[in-house]
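To begin, one chain is listed below as structure tokens, in the form predicted alone.
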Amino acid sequence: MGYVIFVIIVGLVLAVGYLYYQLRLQRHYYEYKADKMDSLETSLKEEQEQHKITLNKLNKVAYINPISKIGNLDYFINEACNQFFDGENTPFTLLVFNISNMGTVNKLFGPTEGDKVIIYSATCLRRIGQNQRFLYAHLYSNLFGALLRTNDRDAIIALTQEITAALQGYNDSFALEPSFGICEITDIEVPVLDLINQAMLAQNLNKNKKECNYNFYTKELNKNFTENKGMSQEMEQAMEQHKFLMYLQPMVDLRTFKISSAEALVRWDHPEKGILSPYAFLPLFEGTSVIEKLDYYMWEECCKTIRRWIDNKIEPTPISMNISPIHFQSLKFITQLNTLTEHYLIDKNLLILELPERGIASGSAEVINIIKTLHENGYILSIDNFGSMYSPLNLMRDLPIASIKIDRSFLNKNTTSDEGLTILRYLIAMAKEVDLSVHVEGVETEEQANFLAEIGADVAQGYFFSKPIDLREFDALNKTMINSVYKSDEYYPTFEDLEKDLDLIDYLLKQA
């Protein structure tokens, strides 16, 4: 009996010991699990913090412009949508602006100065936006945007004036010239990007930026834009059908009063609108690949005309061809010119390339290289619209230019006062000093022609002599040699006159 009791007691002790052992194991297991959980929780918190930091960095990359350090286009679109549907029934107006003379800033002072202008503009917009509590952003490039909870035009115009005034504090070397486009939002369902495009359209079509630097978007404006866009789409088909016509405006030698050359000018024979002057369509194509194609088309028309003259035993008249500023981005247009002259077997001396002042005024290494390459390829070069913008007098000295063409606005501005006339005299004298020929456009009166001849100008063109005319009229006019239309108030003997005088002298000597 005692043995049995002993065995039972030992069994109970072992069972209790076993249970105690299991409890200790469970305790260690749960302690281990708890430690692991604490470690995992700590690690998870650290990962969450790291993800927050990464997300903030990604947000900065995705929604902050790296130069101006304010919100970008994506940020503006997201925040604008949030405001449109936040439940507050308020009117909205979208405003965009850029620095319209940024191109000039970059040309004269370099891209680093351009970045400083962007940063300063963003700083001004941030300060004003924070004070007035409106959404603002640097949309892209040189374009800023603001979303205003108002359609009060007086308040909006006051904001444009405040931004304009703030930008005037940039520096004393040059003034920043902002240009604003304003779109009053009548339907918040319209995509924000479309609203921005409407505001930009109003801004781009602001014709009097000096007098009024803002413009409101209207349906009429959009209608005109749509029509213009349609004209752009018609353009390539019009070239294929030869609806673009080459007109020639005579350029007259102010010594002999005969046609020395002619400028090629484009006209569009539009099926609905009739003959359109370049002012009706060229602004639509400026700065686009369309203007390149139109230039190539016109250059070929010039070469065809010279070839026709030669083939018909007509003394070819040199033709001045316009080179649009967009071509000064690469050398490829020179290859196109060479291809045309080789195909039509044209002497390059019969082509005068008119390089626009605004295209070459920067004097950058790329522009200088293009001009020198043109000269090396045998082309005669002229600076067109001289005096309309920067009047780069150093280009007259440093580049292989054969002539300058004084702009009509420069002529008109400087023939109404003694000071202006003096400027013209000295400009022509300086050109002569560096062996440049001086051409003048926009001559409309006999007084202007006589004065220009008197002070040494070489060639003139304008309505006084002839308007731009088609090839048939030009050929007929060229036969009359223009001097039947215009007589100078001074006599300039020609070689033909000299030959007649020599024949007369020879005859008299023989009679003696």
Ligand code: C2E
Contents of the next structure:
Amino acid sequence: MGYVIFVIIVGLVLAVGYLYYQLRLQRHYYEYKADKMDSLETSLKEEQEQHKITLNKLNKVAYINPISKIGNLDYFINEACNQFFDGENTPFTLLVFNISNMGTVNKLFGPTEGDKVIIYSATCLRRIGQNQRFLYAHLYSNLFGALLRTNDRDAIIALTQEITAALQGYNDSFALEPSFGICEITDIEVPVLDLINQAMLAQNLNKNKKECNYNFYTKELNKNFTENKGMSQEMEQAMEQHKFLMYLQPMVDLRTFKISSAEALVRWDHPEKGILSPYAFLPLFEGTSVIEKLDYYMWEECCKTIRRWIDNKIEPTPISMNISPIHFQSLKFITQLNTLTEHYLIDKNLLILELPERGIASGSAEVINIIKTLHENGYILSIDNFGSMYSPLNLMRDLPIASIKIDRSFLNKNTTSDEGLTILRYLIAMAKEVDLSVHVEGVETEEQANFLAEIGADVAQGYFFSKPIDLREFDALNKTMINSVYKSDEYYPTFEDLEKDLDLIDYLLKQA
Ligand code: C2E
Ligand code: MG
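Starting from the form predicted alone above, please write out the structure of the form predicted together with the named molecule.
First the chain shown before, then all remaining chains and molecules of the complex.
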């Protein structure tokens, strides 16, 4: 009996021990599991944190403007679509603004000051935007945008005034001048980029307004925009059909009063509107690829003309070609020019490239590089419309520029008063000091021509000598002005004659 009890007790002890052991094992297991879970959770959290940081960094790169440190265009579009246009029936307004006198800031104080203006503008916009809870961004370049949940015109105008006042705090001696374009949104299905374009169309109208710095977008504006879009297609077709004509305006040497070169100026032979001046179409396409194509077209016309003169044993007249500022973004156009001169076997010093003052006034490293490369390639360089932006002559001194072409408006302004005449005299003297040849455009009277010759200008261009004329007229005028070279009884085919000859040959070949 005692033995049985002993066995039972031992059995019980063993069972309890086993149970205890199992329980400990399980506890360890759970503790181990909990520990593992904890560490897994921690590493997951760390990973998530890391992921967040990476995402933030990526977002910063993708959505934050590196200069102003506020959202960029992509951020604006994304936020507008995902957060703002939330299906509620709220009216919206999109507003854009830029600093209209940014060019002057860059010119007077340099690009670093330009960056400071951008940062300051972004800071003002952020402060006002956070207070009034609207979406804001630095869209690109010098353009800012805001999207508001209202279409209350008074409130919007008040906002433009608040931003204007804030920007005035930048500097006591220099006022930043914002220019606003406003687009009331009636249909949120319209893509945000189109809305921005509409606001910019409205903003463009401020250029000719002094009284206020904002403008509302209207359907009428869109009509013009669509018409312009249509015109752009029309222009491309016109180029293919050769409807753009090269007119030449003689440039006269003020010592000999003979033609020394000629400026190539474009005209559009429009089927309904007749011969159109560049003022009727160039401004519409300023900064677009249409202008790039048109420039290339005109450069080719110039090369063809020089080739024709050479082939006809006529002393070629150097031609001045206009280069639009859009080309100053890369060296691509230099390759295009080289291709043309190689194709038509033209000596590069027969081409004078007119670089508009507004395109080079920044004096940036890129612009300087372009000017130096053009010079190294053998082109003659001239600064067009000099005096329209008051660039310092010093800028030209360090660059391989052959001449400046004094702007027509500068001549007009300065030939009506004694003070103006003195300014002109000094400008020409100073240009001579830095070895620049001086060309003057817009010479309309004999008096102006004589005065300019007297004060040392080298070349004059203007209605007094001749308006821009077509190739046939130019050839005729050139004949009379270079009598010494021209023999009156010599057969002297024009480009059109040659084309007619080629047509005739073509016709005869087909008949044969
Ligand atoms: P710009 O290069 O300053 O050309 C001179 C402009 O002044 C020409 O106007 C010419 O006709 C005009 N002009 C010349 N002499 C006189 C004068 O005595 N009195 C007056 N009132 N005007 C005079 P146009 O031909 O209408 O050209 C206007 C502008 O259009 C040019 O100014 C140039 O910036 C641009 N442009 C013309 N053709 C081309 C081209 O083929 N390519 C590019 N990129 N721009 C061109
Ligand atoms: Mg010109």
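Residue numbers count along the first chain shown, from 1. Note that the rigid core is defined as the largest set of C-alphas that superpose within 1.5 Å between two forms. None of the values given here were measured: they were computed from a predicted structure.
**Student:** Quick one: core overlaid, is residue 68 moving 2 Å or more at the Cα between these two forms?
**Tutor:** Yes, because once the rigid core is superposed, the C-alpha of residue 68 moves 2 Å or more between these two forms.
**Student:** Aligning on the core only, does the CA of residue 97 end up 2 angstroms or more away between these two forms?
**Tutor:** Yes, its C-alpha moves 2 Å or more.
**Student:** Indicate whether residue 121 shows a C-alpha shift of 2 Å or more between these two forms, with the rigid core used for the fit.
**Tutor:** Passes the 2 Å threshold, so yes.
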